[in-house]
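Read the single chain below, which is given as structure tokens and is the form predicted alone.
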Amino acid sequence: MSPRDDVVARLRAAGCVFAEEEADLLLEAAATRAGGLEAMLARRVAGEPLEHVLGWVDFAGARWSVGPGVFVPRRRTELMVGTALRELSEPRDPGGSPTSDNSRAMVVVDLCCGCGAVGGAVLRGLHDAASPAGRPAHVRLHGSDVDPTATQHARRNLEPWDARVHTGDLFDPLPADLRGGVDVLLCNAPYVPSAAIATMPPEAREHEPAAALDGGTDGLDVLRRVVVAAPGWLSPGGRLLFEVSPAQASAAVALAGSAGLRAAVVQDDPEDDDPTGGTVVVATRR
């Protein structure tokens, strides 16, 4: 049996659905870590998330640093990145007309940023795209998270992009001069109802911080705080984007409306009833 076949067999025996793909990634990582394959394989077989073992997550076309105790961005959250990039491609004022001031810096805030992959992917997308007329010459990105372990990874991921990362509760650590000037406010807040935590895969509930998963009784506790405060931070026509489950979308839209924001729901496939599909609410300051 080849070394790869042995790794695949051990992963498959541990219940890893994508054993072949995982084996290739572990072997790739072990090539640069002396004596590391056995240790990494043991961690994975014991149930630790593959991303924690590798030290990175593949998200929106790039690898982002993660590690033990840090929330792993889900593939469905790439919908938020794509939606943000579409929203940013044509900045609008509250009345729906294109803005006239295209020279000022565009301000993006990644709230509940975790490892910073969501905000980083948006910033990367803006830099990688062509520069059509009307796009602001510069983007300022700020990330904020209450978990210092997460923000250590966020700094590693975002500071090469000249972004600033802050540790603290929601808006509290953000610079005061951002008030009223945020063009896009990204928020991948926890939205799993407390009672549903026990039904999550062991990789999540045993290895990711509860504060990054548990959204309270109906899953919207943290988002209520975000939505209430958001209008004071958004620029005129600025947009708040946050992820929810499909079942929470109607309540989230009503929540945004009660804060004076105009809300719409974006889904990966409106005809798809898959409860794991991406669902993003875009709430615009009037």
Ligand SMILES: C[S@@+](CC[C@H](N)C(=O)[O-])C[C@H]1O[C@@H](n2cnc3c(N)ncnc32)[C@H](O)[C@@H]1O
Contents of the next structure:
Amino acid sequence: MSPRDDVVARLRAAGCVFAEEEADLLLEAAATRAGGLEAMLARRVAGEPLEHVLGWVDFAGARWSVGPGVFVPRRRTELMVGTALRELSEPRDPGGSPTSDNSRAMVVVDLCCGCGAVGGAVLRGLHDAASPAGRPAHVRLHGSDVDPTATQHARRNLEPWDARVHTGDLFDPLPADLRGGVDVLLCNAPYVPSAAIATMPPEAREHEPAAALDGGTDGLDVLRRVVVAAPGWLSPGGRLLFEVSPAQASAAVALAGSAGLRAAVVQDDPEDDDPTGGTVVVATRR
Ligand SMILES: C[S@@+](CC[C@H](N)C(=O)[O-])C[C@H]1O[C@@H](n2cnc3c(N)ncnc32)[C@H](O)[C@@H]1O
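Show the form predicted together with this ligand, please, the one above being the form predicted alone.
And the full complex, kicking off with our chain again.
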């Protein structure tokens, strides 16, 4: 048996569905990692998320630093990135044009940023979309999260960009002069109802912090606080984008409406009632 076949067999015996792909990634990582293959394989076989073992996650076409104790960004959240890029290409002020207010930098906040991949992917997307002749749209990003381990990764991930990362509860650590000036407020907060945590895969339930997952009885406790405070931070016409499950979408729209925001739901596939499908609420300050 080749060394690769041996790794595949051990991963498959541990229940890894994509054993071949995982084996290739672990072998690639082991080539440059002290401790090597055996240590990584032991962690993976014991049930640690592959991304924690590798030290990175593939999200929106790039690799982002993650590690033990930090939420692993999910593929469904790429919908928020694409939605934000579309929103940032639209007029900033009601009645304005996309080019009417280019003198000031656009401000993006990634609240509950975890490792910072969501905000980072938006900046990367804006940079990649810039025409070779034109300079990339100038965007300042602020990330914030209550968990210092997460913000440590976010600082590493956002280093190439004009970004600052803050540690603390929701809006508390943000500079006060951002009030009323945030063009896009991204927020993938915890939204799993407490009772549903027990039904999550062990990789999430045992290796991601409860505070990254648990959104209280109906899953909307953290988002309720975000939505109530958001109008005070958004610029006129600014957008709050937040992720929910498809089942939470109508309650989330009502929540945004009661805070005076105009809300719409964006879904990967509105015909598909996959309970894990990407669902983003876009709530605009009037
Ligand atoms: C579902 S994870 C999402 C992380 C990141 N946005 C992403 O999509 O990869 C939720 C994040 O919210 C953070 N969080 C939970 N409660 C918070 C609070 N009160 N203030 C700031 N961050 C909070 C957690 O630490 C966690 O990193």
